[in-house]
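Here we start with a single chain on its own, the form predicted alone, put down as structure tokens.
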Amino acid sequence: MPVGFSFDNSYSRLPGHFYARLDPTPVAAPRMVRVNAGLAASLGLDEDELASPEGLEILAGNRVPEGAAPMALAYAGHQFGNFVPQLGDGRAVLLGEVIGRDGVRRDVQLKGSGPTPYSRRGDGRAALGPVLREYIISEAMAALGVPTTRALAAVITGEDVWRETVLPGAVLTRVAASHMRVGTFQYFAARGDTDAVRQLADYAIARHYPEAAQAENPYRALLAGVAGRQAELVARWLLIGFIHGVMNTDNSSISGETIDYGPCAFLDAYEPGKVFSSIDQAGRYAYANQPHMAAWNVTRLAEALLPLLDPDEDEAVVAAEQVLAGFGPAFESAYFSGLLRKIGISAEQEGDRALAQDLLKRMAENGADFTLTFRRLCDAAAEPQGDSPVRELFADGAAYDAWAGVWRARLHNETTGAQAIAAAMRAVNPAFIPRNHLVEEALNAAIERDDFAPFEQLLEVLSRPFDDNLAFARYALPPQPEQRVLRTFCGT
């Protein structure tokens, strides 16, 4: 029986010049890691199928399915603050798109895939590393309810891969909303021609952005959907300590997804100064540095898209600053009204920021560990025995008790009680993350070993981050001094 993929694909029948086609290069001998199986049946598509030969074939890249429109697609970006007027995907073919049983269009895409066009001279090739880390944090993501691209499979390719050593090689297939990012918007914006920019534009607007089509000006309102959403995405990063290391404007999607997982990583204790990936050697994209990251991004689609603003330079360039001028507030609403959830703050009252304020503060000046110390703050709030295991986060425990005094007397005026108040948190703040040194050790093992085994128990924790579960209690540890992980690599 064929895999049934049932394509309709959209971006296709946009002019050639929005991407290339072609046909993903074959590799020598395919081996499956892992098919996603509740994604699989969230597209429709059966994981027997797909972990059959023939969907192996067509998840390494050996066999294109019916139905299919493979193509690399084109666009530009903002690199570290300069800009590259193109890049592409030099390492990855869309297949098509499917429309899954909720009804949402998403893009199937193969990473890894081999050269195209947009390579500039490289590969086009995926380490298994890198590939099994996307598989890894994109999963756990979409867990703790973070809008994401997500991994349907991962497949080895029986051929290595130079990087700075020799590597198994290996493809993922990845899932998007789509893959139009600001930078595709740049792509053409560019060269000059408004024409592509205006029906990428519309098609964004079809696509994602429906109800802009309504709006007395549908430009204007597709800019303020991408800014709400990514404001509302970039505040839910800082909610889980996420470091996205690499928001380049080829990295920033118009979807309002979290997309291309390279040098990224989750803090352990709390720095809000924090970088990881070692391309970052400046510290644009450090863990609060990201809203303003962000904002700045959107600001780059702001400037590619004044020419369907208004006729009027100046004019565009007012309705653009009207609109960026909402990303902040949109932001602080989206981050204050998390953070105060997850000290047990339902309904904010004057004070409550600057509480939870000092909280972070206090946090940072002790080494506190940035998950564990608003996991364990749930048992705190049930009840005041819990504030021992808290108060150890910090070096110095008095830290802990001073701010604990004062937000157990915020809590006594909430109009729950005190279990009621634990549980909301336990919600909200996860047990499990993908503590950086469990994911290295994941990847060592399937690297070096061949053992997958590591990789499907953490895939397997990370699953239910918000559940207590002691079997898995070392899940839940920061690494000892020799297990921290100081530097992320992006893996290209």
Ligand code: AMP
Given for the second form:
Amino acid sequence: MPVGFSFDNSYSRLPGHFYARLDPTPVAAPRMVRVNAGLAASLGLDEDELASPEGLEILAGNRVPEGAAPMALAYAGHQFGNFVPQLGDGRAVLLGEVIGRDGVRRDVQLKGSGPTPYSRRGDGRAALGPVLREYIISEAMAALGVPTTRALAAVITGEDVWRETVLPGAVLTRVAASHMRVGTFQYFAARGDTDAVRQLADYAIARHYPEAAQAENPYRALLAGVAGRQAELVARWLLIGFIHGVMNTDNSSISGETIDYGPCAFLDAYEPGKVFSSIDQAGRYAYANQPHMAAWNVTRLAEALLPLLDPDEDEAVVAAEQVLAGFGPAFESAYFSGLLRKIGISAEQEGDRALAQDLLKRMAENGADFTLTFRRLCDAAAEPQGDSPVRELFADGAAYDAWAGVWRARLHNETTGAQAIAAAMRAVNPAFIPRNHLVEEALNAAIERDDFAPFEQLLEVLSRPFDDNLAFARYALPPQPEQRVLRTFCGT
Ligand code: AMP
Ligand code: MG
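Let's compare: the form predicted alone is above, so bring in the form predicted in complex with this ligand.
Expanding to the full complex; the earlier chain stays at the top.
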């Protein structure tokens, strides 16, 4: 039975200089690692067909499925602040778009599928480790309720890739609301191709911000829409302790999804200045700097859109500044309402933000684990006996006690009872996140011993992050000192 993707490829109807048409490069000996059954079903795809020999050929890039329009997309980008006028999909091919059961159009892309005209000096390939890493973390993010690209499948290519060492090659099938990036707009703006910027903007409006089409100036509404979604996204990252690691404008999605999982990592101990990525030496993309960098990226989008915002250049700048001024308040509102929910407060009162920030300050000073502190705080909200497991996480338990007294008094002002507060807190404070040492453990087993059981087990644990599960207790714990991951590396 043929694998039935019902492709409808709207991006391929855009002008030819938006992409380069090419097929994925076949690989020697593909082997299936995993098909994402739930995601397949939500896209109207048959899991068994995808896992069949023909499905494997497609997911490895050895066969182009019926109806596909394979292409590598053009984009530019600011990498660590430096503008690169041409990046593009150097190791990815968009197969086409499918409309999911929810009516949403999504890209299906092979990542690690061979060289393209945008490969520059790269080999167009991906190593197994980074492919599994993206699979685990993007699926965990989805389960945590964070907008993100998804992983439909991972296959091993049977070919070696050469990095610092020889590694097994792999291909990830990525599903995204789209692959338009801030850098896609920059690509055309840098060439002075205002027609293309307009065509791309019209396409982005139709696909992601249809309400903007009714606005007095649809392009301002587009900019405001992207700013709003990026502000919301970065707030959600902070609230679960996520550090993206490479927030370059080419990794900043117009749809508002988290995209391009390279050296990303989750906080263990709360440390606002935390950086894991080996290439982020200046700490540009440190945990607490992420809102500033998201705003910086949206400002680059505003620059690219300037000719569309107003025919008069000065007026266009004023319009852009008006929209950009909304980023900070949008971020703060999303961040603080989320932070207050994490400590059991449903409707903000005077002093609540300071109360929440005081907890974070004490956590930072006492090396408290971010995820576990908030999770254990749920039990402390239910009953005061829950305090001692929280205070254990603080180097000086008294630092928690002093805060807990004020907090508990504040919770008396809530309209719901202790059990209801605790339940609401458990729905926003995950027990399970993809902790760096667990991810590394799963990757090492796969790479060194061809053992995918830890990878499968971790995916299962992370699929229900808000449910306590005693059988998974070990996965909720912070790393022992010798397990601690100090550095993460780019997927390239
Ligand atoms: P990233 O840091 O993964 O977002 O990638 C930045 C740019 O480098 C993008 O244009 C990628 O397509 C390109 N790139 C990354 N790795 C490779 C590779 N192995 N071969 C070719 N291009 C690559
Ligand atoms: Mg990228």
